[in-house]
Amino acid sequence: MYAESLNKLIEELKKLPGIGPKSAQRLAFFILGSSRKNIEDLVASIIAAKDRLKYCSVCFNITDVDPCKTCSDLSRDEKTICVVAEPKDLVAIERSGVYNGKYHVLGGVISPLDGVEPDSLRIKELLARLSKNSVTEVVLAVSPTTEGEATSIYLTRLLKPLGVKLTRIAYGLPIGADMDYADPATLSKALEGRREVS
């Protein structure tokens, strides 16, 4: 029904992650209708993106130098490594603006389905991190789903006999939540997390 180069632009927009048909049809029509200069932007800024980003050669976070920023911060205590799934975690985390440490990117949970081998991540680089430097403390920080589970549970049977204290994020109610909204998960996490009211 569109003009061939239409319809390529549409089919490529659909293979971006959680754009279906109609959402590649939406920003193809939105591309069609911004300027030329918005859209050699747009292409000159993911080509750049494409080009100079890379993987810290120490914690693997998404960087433009290496090491990256959080790496080089000598003012962040290195004792402390929150092991993330990807990037983004580590981001979210950093944004709470409460945790000073150095982290470790794992680059995926464990999925069999999915293809996701233990092997298939960066928990080889983990353990050589641990043997070199003087780690106190290892935070998991990997989401509650069954895979982020699993992944916790093997780094957890991998990383216990090393001696290094192991610690998880706390689970629960989120601020400003009803509690009759929680799932029943939600609130055992949140139970077994209670600590004492100061």
Contents of the next structure:
Protein chains: 2
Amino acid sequence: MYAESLNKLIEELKKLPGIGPKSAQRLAFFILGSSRKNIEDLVASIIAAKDRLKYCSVCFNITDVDPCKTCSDLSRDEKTICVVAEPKDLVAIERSGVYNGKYHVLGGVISPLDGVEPDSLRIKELLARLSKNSVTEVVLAVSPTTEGEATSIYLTRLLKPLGVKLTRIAYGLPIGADMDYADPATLSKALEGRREVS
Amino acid sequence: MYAESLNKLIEELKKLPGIGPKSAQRLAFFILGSSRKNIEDLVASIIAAKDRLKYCSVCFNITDVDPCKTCSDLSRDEKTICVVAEPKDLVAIERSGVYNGKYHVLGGVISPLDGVEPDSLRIKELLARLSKNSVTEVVLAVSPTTEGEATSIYLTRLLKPLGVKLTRIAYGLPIGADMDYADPATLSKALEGRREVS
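Alongside the form predicted alone that was just displayed, please also present the structure of the form predicted together with a further copy of the same chain.
Entire complex below, previous chain first.
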């Protein structure tokens, strides 16, 4: 219905996640209305990200230098490795500012329905890091979803026999939450994990 | 927190309308995970749209050929001009398949708060078309919002004295709507516009 190049642009935008026909149309008109300079910046950032970014050969975080900043940071405790599913989880933990160890990014969670088997994750690379370095603690920080839990259980069975100290981040009520609105699964985890008040 | 080129990409994506920090992050990871080919297609479609598309010199629709397909279509009735605010409104009317006249795209609606005065719209170009050609009917098809209504009233005052037949698309209950849920303004328009059952 639109001019050919506009239709093509809308079709391409519709392939992006979370972008339906209406959003694609809105984005296309925004692009048409933007200055040439702004569009060149957008396109350049897409190309630069695609060209420069790669996985860190140590922790498999996304990085433009290898090894990544976290891995080459000597002030961080290299005896502790925090295992996360995705780079965005690493960033979420970094934002909290309380963790000063190293990371290992699995690249997903075990989900047979989506074709993600343990072999497709960076698990053997984690085992290699554990045997090579003097790691004393592995912190599992995978989201408490069904697939995340399956991944945590799988890793626990694999790592426990190695004699390394294995911990898991706490599950419970999020700060600021209303207890009234908490779901039963969260409340049961919160009760299970109760601690003596000191 | 992310690698530099990833941060830059997220920042650029956040400038798009309706894209917040979370969506920008999601889009960025989607782009990183896509094949080089898909990303080249996306970027090429952005550049092509930006380079090729222009306004039709007759009706001001967005087009890659001038005059646009609708304006150069000889099978369409050139004695009727439908006035719409934006190219997407033209497409919405075309989709209904019942209109076979020409169009005129205003490029917005009168909205002094957003700095859109009548002078910034293609109103004098509409007047020029009316005086040049033998137009017998002008159909106002502007959205019935506050700004749209203001635009319709402005155009009515301007065009009525010219002696051209001036019509306005009907306002009323949308097809499939539940009368119970209709707002009072729509119902009042629907009652005002009632027609004898034939």
